[in-house]
Amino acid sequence: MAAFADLCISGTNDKKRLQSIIETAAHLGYSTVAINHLVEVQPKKQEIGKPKCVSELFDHFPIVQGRSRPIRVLNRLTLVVSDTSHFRQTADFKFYDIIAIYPKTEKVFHAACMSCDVDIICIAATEKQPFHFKRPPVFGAIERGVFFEISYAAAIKDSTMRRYTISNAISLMETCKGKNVIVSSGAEKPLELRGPYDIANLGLLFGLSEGDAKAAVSANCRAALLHGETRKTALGIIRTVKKSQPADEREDKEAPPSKKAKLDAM
C-alpha cells in the first residue's frame, strides 16, 4: 500500500484549527503532512526564525487510516521571491524539513531551477502564471532532483482560480512531461482537504498520466523529503544494507583455526 503525503497545509497560530486539519489528513489516509510557513522575502536581510515544535501539537498524534501508525508532521518553509538578489540561504533553513520557493518572475524561476538550494518550486494557483515555462530550466530542476508543486485548495474556493490552477498545471505538464510533480492541498481548513485517490484523479485533469498522478501524492513526495534530508546534511545520505553471506562462507568464518586446517587438508 502506498504511503501518501500532503506536503503543504497552511500554518496558523490557531492550534485547534491546525489539529483539526492534521486529524482530517490522518483520517483520509495521509501518512505525512508538512505545515507550511510562508515568508515574503524582503530586499533587506530578515530573520525567518524557528518554527514551533510539532510535538507540542498533540500528546498522541492521530493514527493514519488503514496503516495503524501515527501521522508524521513536518515543518516546511516557503519563500515568496520576486528578485533573485533577495534569495539568501540562512542558518534558519536547517530548522525546516522542506524548503520551497514561489518565484514571482521568470528570472527567479530560472534561478530556482538551476541554482537555488531548494526542494520544491511552487506553481501559481491563484493567478495566471506570469511567464511561460521553458524546457532548459525545467529539465535542469528535474536533473537536480527538485520538484514542482501544484496546490489545489484555491481551485475548490473559486471558479476563476480553478481555471488558473488547471491552465497553469497543463502548461507545466506540456514542458516537464509529468516528471517531478507533486500535488498538495495548501489547505487552510479541514474542508479543503481531499483524499489521496481523489487527488490522483485530479492529476489526470492536470494532464498527468495515471502512474504520474499517483506518484504526485506518494513516491514523488517521499523523494522530495529525501532531497530535503540530503540538503540538510550538505553531502548526502548513505544507506547501508547488511549483505547476506552464503552458508559455506559463514561456516568457514565461524570454524576454529584447527578445523580450518583439517578442511584445507581435505
Given for the second form:
Amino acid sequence: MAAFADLCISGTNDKKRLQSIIETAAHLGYSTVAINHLVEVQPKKQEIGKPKCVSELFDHFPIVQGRSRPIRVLNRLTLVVSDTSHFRQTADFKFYDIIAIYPKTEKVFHAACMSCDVDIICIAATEKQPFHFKRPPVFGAIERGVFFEISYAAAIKDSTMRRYTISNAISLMETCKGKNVIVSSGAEKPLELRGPYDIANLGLLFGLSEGDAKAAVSANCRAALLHGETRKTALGIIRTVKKSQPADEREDKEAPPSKKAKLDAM
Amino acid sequence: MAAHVTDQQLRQIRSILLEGWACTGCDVRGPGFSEDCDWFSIRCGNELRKRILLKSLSPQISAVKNNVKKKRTVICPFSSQTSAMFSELQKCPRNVLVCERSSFMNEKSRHDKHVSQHYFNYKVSVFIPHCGVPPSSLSDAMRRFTRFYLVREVPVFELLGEECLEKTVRTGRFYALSYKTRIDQDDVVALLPTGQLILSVVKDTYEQLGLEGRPSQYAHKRPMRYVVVIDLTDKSMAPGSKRYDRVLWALREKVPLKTDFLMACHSVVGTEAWSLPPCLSRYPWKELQASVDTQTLRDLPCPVLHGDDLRGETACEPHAFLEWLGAVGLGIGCENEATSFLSTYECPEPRTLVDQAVLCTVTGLLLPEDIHSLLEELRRYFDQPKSSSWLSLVVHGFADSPISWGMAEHGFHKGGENFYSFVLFKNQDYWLHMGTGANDGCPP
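Could I see the form predicted in complex with its partner chain next, after the form predicted alone?
Now the full complex is given, and it begins with the chain already shown.
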C-alpha cells in the first residue's frame, strides 16, 4: 500500500491552529496532508486567489511518526457549485495541487462526474444527500479517474451528522461498489483527526471491504494526487520546468562562440 | 454435491478465495490448497452450508485456485441472510495461530529450526510464576545478548561492496534491517544471514529501480508493493559479474536508496566481538545494547496448565491463554471488576492465585542465536526443584520486517504481529504457539 494521506484539512488564517493540526497529523502517521480552501462559486466572475505558500508554515516540517521523512503539505481548492454554468476553469487553478468540487444539485454532480476537470468530488457529510447517485455518472467518473470523498469530521462532532455521513456513504457504495473512494477528515481542530488505521476501520462501516477501506486512505489518495499533478502536464507525460540560467555561465562565454559551439557539438 | 454453480456462488467463492480463506475440505496443514483437494466447503459458524466439487467448477475458478496464496484453514462467518454490504463487518482480519506440542528430549523436535528461522526479533519476554527474583544465570544470559548498531543514512549499494561483503554476509551470521521504515508505506531493506538481500519497495521505486522482482502477495487490486530478492552468495552475484554490476548500477544511480539500518552480527563464543567494518562506520553510527527490564508481579491470577492438554479441553484454550499472557506482559489488570470499564480481560479458568511472578523483557535487535541460548538456559531452570510447573518465553518479531519465518513474506494490514511463544514444562515438554496476522503466510 502507499503512504497514508489526509486530503482535507480546513484551511484557516490562524497559523498556530494550522500548525498544530499538521503536527497532530504527522504524529498520527499521515505522510501527506492537503490544506483545503473552500470557495463558494458566484455567478459573477470572481477571484479565487492564490493559496498561501506552504513553506511559510514551518521552518522544519514535523517528521511523520515511525518514518524518517517530514510530512508533505499541499494546497487544495474546493468549489461549492450549485449551477453548471458557474464552474469555470481560471488561471488560479494551477496554484493548487488538487481541485475538488462539492456539487449541490444533480445536474452539477452529473457534469462534475462526466466533464469537469476536477480530481475529487465531495459527498455531503452535514446534510442529507439531495439527489440519488445514479450509475452512469458514477461509473463515468470512475473511468476518468475522479475520486469520491467522504469526510468524517462532521461525524465526530454531532450524532445527526453522523447519521447523514454514514447514510450518504452507504448509498454511494451501493452504486460505486467501493471503487475510487477516499476518506478524509475535513478537520478544523487537531482533536478531530483520527489515525489512518482507525479510518480504515471506519471505512468498514461505510460499506467498504477491508482492502478497499485501507486503500481509501492510502493508495486511492496517492492516485488522486497523481491525477492532480497531471493537470500541470501535457497528457500526463510531458512536464515543463522553468530553468533559470545562472549568472556566471554568461560571463564565461568570452571566447569566440562559433569555435566553442563546434567543440560542444562533438 | 453441487455439480452446477450459479453466478452468485461463483462470486462468493471467488471472494472467499481471493480474501484468503483456504480449503477446509482437505484437512491438510500447511499450504491452503493442495493439488488433490477436491472439495471446497463454505461453512457458516460451525455449520456446513455447502460443499462444492471443485472439479466441476468452471476453468476460471480453477485458475483462481491455482493462484491462491498460502492461507490457513479458517471458518468463514458470513451468513447468506445478511446483505453483501455488511458481510464485511462480521469478518475480522484473519489471524493464524499454529500450536505444537513436543519435548526437547525428542530428537525430531524442530524448536531450534523455528527459532533460527525467525530472523528479526525485537522483543523477548520471559514469565516465570512462583518466582520472586529471576535466577542469576537468566539475567546473565539476557545481558549477554549481542550488541547491535544503528547506522544512519546508509546507501544500500554500500552493502554490496567487496570489503563489506567479506566482513558481513560471508560470516553467515549477519543481520540487517532498515529502521523507521513501515512495511506498508515505505521501502524496506533486509539482509539475512543466508546472504539474501530483500528489497520490499513501493511501486514507484520498483518501476524506477529496474531490478527484477515480483508483486507482493498481499496486493489488493493493483500491486502497490514489489519484492526484489537478491542472493548475494550466488555465483552470478560475484563482484565483477554482469548481474552484480546491474544491481550496483540500479542501487547507486537509478534509485539511490538510503535508509537507517539496525545491524548485528553474532560472534562465535571465544572470538572477539564483531565491529562495524570501515565501509559502514563512516556513516553516523551508534552502538546499542538490548535493554532489559525486570518486574516482580504480586498476587496474580494465573491459569493452571497441564502439559499434555494443548488444545485446552480440560484447561484453558490456546487463544485465551495467549491473551492472558499478553495482558500480563502489558500490565493490563485481569480482575474484571464490575466497576471497571477499562478492561474486561479475565484470567481463563481453571486458575490459581500466584503470590509472586517474574516478568523479564528484553528489547532491541535480538538475534536468533541469542534467543536459542536463552531457551537453553530456561530449560536448565527446572534442573532444580521449583514451585512453578511451567514458564513461558514469548518472542515478538518486528512488525515492519519484510519476512516472518524463513522467506515467507510478511505484511502489515491492521497489525503486523508475528510472534512465537514457548511454554516450558518441568518434564522438558514444551508447547510452541506461532501466531501471525492478516497479511502473512502460515507459520511453519
